[in-house]
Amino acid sequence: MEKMKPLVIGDLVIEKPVIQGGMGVGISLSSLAGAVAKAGGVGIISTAQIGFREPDFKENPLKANLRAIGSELKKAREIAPKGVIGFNIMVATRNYEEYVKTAVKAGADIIISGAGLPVSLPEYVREAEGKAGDPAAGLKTKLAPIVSSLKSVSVICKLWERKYQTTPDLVVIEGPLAGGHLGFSREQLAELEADTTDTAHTFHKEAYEAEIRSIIDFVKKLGEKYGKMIPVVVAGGIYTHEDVLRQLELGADGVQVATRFVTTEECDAPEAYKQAYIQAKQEDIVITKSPVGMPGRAIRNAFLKQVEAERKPPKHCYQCLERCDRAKIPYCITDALVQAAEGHLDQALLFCGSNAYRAERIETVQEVMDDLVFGI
């Protein structure tokens, strides 16, 4: 049993080369991330509607959502004490700046960002640091963009050399099996799915497999110019410990993973929605279109064939989303999603990964760190 080496970010030094994925809302907070972190991975806390439990949260959710950032990453320390613990913060998020800079003064250790390009991400950390206008100041918090292409990890890398004189510490790369919100448009998707029948699930590995190649290259090229090891880790579609050397084997560090924590005993989803999982099979894992127009894979349940055959108008907005046209939209998905994280499922949107219907049984994240790093 060959023992993996530990992923490396700046000073961060994680035993085990595994990233939790951060999922919300309201499925992975102080929980799950404190118990990836006491297990030697990275736990990531998401912040998308965080604070859905907050007694002020419909009234105003940003106010909650600030105020449950530190509150959970306080419970996440007290399980990993010594963890290495961050944030999933989305781009799309109203109020972007104003959260990365709440997690920021909460003390967290990694920012991971996608669900579009986090441009002004290194402007943010370093006034909420108060290191602004101080490009040779190093930064307390590391910063993890995540991309899908080598286009999209190009245009932040040299965005970031030009206006911050800076480098991410940390790249996320998300294929196409990946849960929730996918960083591809149906077309692409389309076109790196395989000639079968399972649409939903497989897809022209060859091809995305050179195009994680072609990241991890620029990536390291960008890292000897500036004389610094900046590692790249793989998301979407990992489940197994196979899977995570496939990824090694790549080139990469390490690997994000999600939906294999879903079905935990410490994951801080409800037993109804960790059921769905278990009971789910392969074919009822589908594409759907999000309110917000990006394609999304889910479980097909009761809420989604409604939702298809006409729309539900949102009774309250949550000022969750920068775009998002209240008008219009079929669904408010902070309403689908709070459903979900509250076991409500015939009423929730259940965001899921490519092999969510591959689970079996609750397990520990101790016995699925130890699957994935020594598969045992």
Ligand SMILES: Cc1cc2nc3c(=O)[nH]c(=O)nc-3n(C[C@H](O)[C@H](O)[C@H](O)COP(=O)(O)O)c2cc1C
Given for the second form:
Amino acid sequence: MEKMKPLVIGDLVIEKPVIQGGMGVGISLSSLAGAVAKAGGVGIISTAQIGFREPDFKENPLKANLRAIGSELKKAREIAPKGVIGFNIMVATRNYEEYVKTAVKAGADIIISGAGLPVSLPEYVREAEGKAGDPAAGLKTKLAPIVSSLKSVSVICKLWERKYQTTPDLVVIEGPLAGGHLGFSREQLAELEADTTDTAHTFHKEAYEAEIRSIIDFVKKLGEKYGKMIPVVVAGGIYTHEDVLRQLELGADGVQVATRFVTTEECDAPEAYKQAYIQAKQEDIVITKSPVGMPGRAIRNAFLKQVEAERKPPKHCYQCLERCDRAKIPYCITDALVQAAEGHLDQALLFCGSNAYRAERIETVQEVMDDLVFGI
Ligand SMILES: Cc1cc2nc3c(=O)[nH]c(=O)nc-3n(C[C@H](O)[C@H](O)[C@H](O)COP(=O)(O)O)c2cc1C
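Hand over the structure of the form predicted together with the named molecule; the form predicted alone is what we had up.
To see the whole picture, the full complex is given below, headed by that same chain.
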């Protein structure tokens, strides 16, 4: 058994090169992120409606969410005082800037940002760290954009170079097999879907692996230019030790894994949510159009069938996503995700990755980490 190299992000040394992907609305909070960090990986708390359990959430979701950023990080740190813990903050979040600044001030080690290009992320972090007037000052909080293509990584890196004379500290490549909202068009995904019954060695998998290699190559060259190591991790459909080894073979420095962690004891999702993964069959996992128009992967349950047939007008607005048009959306995504986090599955949108059907039992985070890293 060959020992995997630690993941090094600037001055952070992460013993096991596994980042737990952020999962919005109550799926990756302090319990999961703390457990992953304690087991030697990176624990990521999602800020998406993180305060849904706060008493004032309905009246003032922003205030409730910003407050919960601090309390969730504190709880995660109690679980893993020496661990590496950060936040996933979607660029598409309404008031994105405030979420970023609050996470930095709370003491996040890293911010991972996708669902859009995090164009102004360095500026917000600089301001929150009190270094706005000093562009040469290094930042304590590590910054990681999520990209899906060579095009998106080159756009964001060139923008950061030009505007802020900086680079990412880490790049997350999220491929088409991931869960939640996806950075691909329906057409690209439909092509890939044709192959998912045989995910072994399809042409599309090879084509995406070529894209991964080209992104890694781009990032390594950028790092050389700045005299720094910029690690790259790959996300989407990574479920086993072999999957991790494959990404390392391609040149990645680590992986980001989400779906596999849902069916752990420590995951913050309710038991019914975890059981829905265990019971799902491969054909139950579909690409759906989320209310904000982005494709997303989910379990086709009674709720999805219901909203496909009939619009469910939102009763309340939780101020979640920037581009939501309340008058047109087929249903409220926050409402459907809160229902999921509360275990009311018949009214819930159950986001998942392409491998959710592979879960057979509830594991511990330690077991999952050991399997991913050592294959035991
Ligand atoms: C239930 C669920 C919720 C997710 N929510 C978010 C989110 O809020 N923001 C985000 O950037 N990614 C989100 N993701 C994507 C994950 O962070 C991760 O990158 C991806 O799912 C990795 O693929 P895997 O699930 O096959 O391991 C979510 C994934 C799942 C399964």
